[in-house]
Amino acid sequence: MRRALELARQAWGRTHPNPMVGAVITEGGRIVAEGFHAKAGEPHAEVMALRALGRKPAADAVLHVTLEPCCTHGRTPPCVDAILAAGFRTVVVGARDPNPAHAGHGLDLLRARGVAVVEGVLGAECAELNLIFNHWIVRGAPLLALKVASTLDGKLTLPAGQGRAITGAAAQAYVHRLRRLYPAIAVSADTALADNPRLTARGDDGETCPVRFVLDRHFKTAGRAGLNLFQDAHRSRTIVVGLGSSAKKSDLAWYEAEGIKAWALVGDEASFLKVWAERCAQEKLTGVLIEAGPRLASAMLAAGSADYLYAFVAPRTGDPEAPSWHDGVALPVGGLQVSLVGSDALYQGSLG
């Protein structure tokens, strides 16, 4: 199942909205063929390991997969059905489905067939996996996931003259990772013109570009041609979100004569963070990862608009003048995990 997880996550971020799903297939112990969901509308992972082993499974065949065997048609064939049709009388199992209609169906299925069903190996770690994808067939809505790079008192800026990055290069390449993984990133309008980000997401094998949000209630943005979001080779993934009721026709005009989107949400101030999440919805955008500043992350955690939580800390103390990011809004974190990211450490859970 390890190496399952392992190859389920080559497809990372690439899968929406299908989940990242890796399957193995075992003969006598010993690991035969191997396979992946690589994109949706492509064969899942259990056709691929089949596609893989190239001939009919030995009677002791074992298969293991990181998440139940779908039992519906789709963009694809259900895989029980290959299942069924190749003679595998075992099946390992991680994380059942998500979705309450189909959980544990599949599985019954190939039970009353004949098959021995083991589920839940690594199962805590074969949900995590698919964290976006589980809070979307569950709410129908986007995973909001704030992120925020603190000092240990709170702050998003470092004292002057010790410069910008408040984590090291270990934290920062994994905010990356995370870039690559959820189909979008926001970033508040402030944010957008203090700190002009690129907001893509760039490692050892290039560089990719999601949806960019700037979350912009009154359009102030609008004019901002050197704006990387504004100006770059991806301009045409940005998107400024802003009140229908503060939008003037000229500055709607210069976004759409720029390449940009603009959406002019219907709308005010308290709702305007839920009027954006369900426009998401709309859109397909199954999660969000928010890079927030200490205003855009205090609004969020006192509105209980965001789902999920990233954050990091650097073992250093910031600006006594600057904001705190949760500004004393209680964090009731679930499922709390806590990790060493190079020198910082890293929070994350669920937010509600």
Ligand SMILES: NC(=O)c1ccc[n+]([C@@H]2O[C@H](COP(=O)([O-])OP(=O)(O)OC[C@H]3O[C@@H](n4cnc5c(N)ncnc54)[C@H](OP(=O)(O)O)[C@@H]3O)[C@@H](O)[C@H]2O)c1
The other form holds:
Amino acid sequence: MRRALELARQAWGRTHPNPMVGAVITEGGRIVAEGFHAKAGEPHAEVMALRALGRKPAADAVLHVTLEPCCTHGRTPPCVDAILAAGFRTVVVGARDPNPAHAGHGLDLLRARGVAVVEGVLGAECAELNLIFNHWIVRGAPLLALKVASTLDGKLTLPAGQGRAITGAAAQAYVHRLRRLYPAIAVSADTALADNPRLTARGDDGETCPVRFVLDRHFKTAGRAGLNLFQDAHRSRTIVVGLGSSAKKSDLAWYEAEGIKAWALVGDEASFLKVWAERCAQEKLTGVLIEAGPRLASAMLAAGSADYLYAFVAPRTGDPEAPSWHDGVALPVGGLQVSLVGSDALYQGSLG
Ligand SMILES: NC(=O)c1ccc[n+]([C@@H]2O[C@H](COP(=O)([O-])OP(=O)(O)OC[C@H]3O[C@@H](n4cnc5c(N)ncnc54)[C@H](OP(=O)(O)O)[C@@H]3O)[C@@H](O)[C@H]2O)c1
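For comparison with the form predicted alone, produce the structure of the form predicted in complex with the named molecule.
Below is the whole assembly, all chains and molecules, this chain first.
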């Protein structure tokens, strides 16, 4: 199962709206074939492993798969049928598929045909791998994940003259890995204007660009042609999101002329985040990583708009004059995980 997880991660961030899944076939306790789901529309991990085997599995063959095999017709036929046709007598599964159409039905079908099914092997790790998919498939809404790089006293900026980077290189590399995982990323207009970020995922495997949202209720970024988000090679991936009631025709015309999409939402300041999330769902964007400054983070927490938290905390204090990122908000975090990333701590868990 550990190997199957490694295989699943080879498609890190590339399977949306589908989950990442890995599969391994063993015979006599030795791995004889491997597979993973590379991309939505392409064969599932179990089928890839069977193709790699290229023959009928031996009588003692065991299929190990990180996610419950599907039992419904989607873009590909049900994997349960392929498993039964191949003649497996034992299937080892990491996590159940929370998709209500599956949710254990695939395992029941296998058991009903006499297949021994072992469940929950590295279950927590297998479920965690598909945090975004699990949320999307159950709620039909994107996972809105808040990411902050904070000091010990909850500040997102350092005192004047002490630079901008709060966390170290390892935490920054981790954020780039998250940017690769999420199909979309968001910043506020104020942060776009203050920091001029690129919001691409950069690392050893080159540069990729998620959909990049600028949350800009009053379209104050119109005319700011110098922003990286508006002028780099990925600018067709930038979407400025504001309120239709605040949109001047000339501003919308400016974005269009620059080749930048603008969503003028129907709503008001208070409903803005909710309406934006609904539009993301319509566009089948399953998750958004929000790299919020202190005011946007506090507003999202107060409104209950964030589903998940990644708080990187550096071992230092910040700007005493700045607001904290959880200003005036009580913050219970569910399923908290704490880890060290280089010299910084990472607190992650669900919100609300
Ligand atoms: N360390 C970090 O993790 C991190 C991350 C990002 C930014 N920062 C720093 O934070 C600083 C910027 O801080 P900031 O407080 O100005 O920026 P911010 O918190 O990113 O954004 C403030 C903007 O958020 C919008 N906002 C507030 N409530 C909202 C709501 N309910 N719905 C939608 N939008 C809402 C407001 O936009 P309106 O104009 O519509 O009112 C406001 O102008 C920069 O120096 C940047 O470097 C740090």
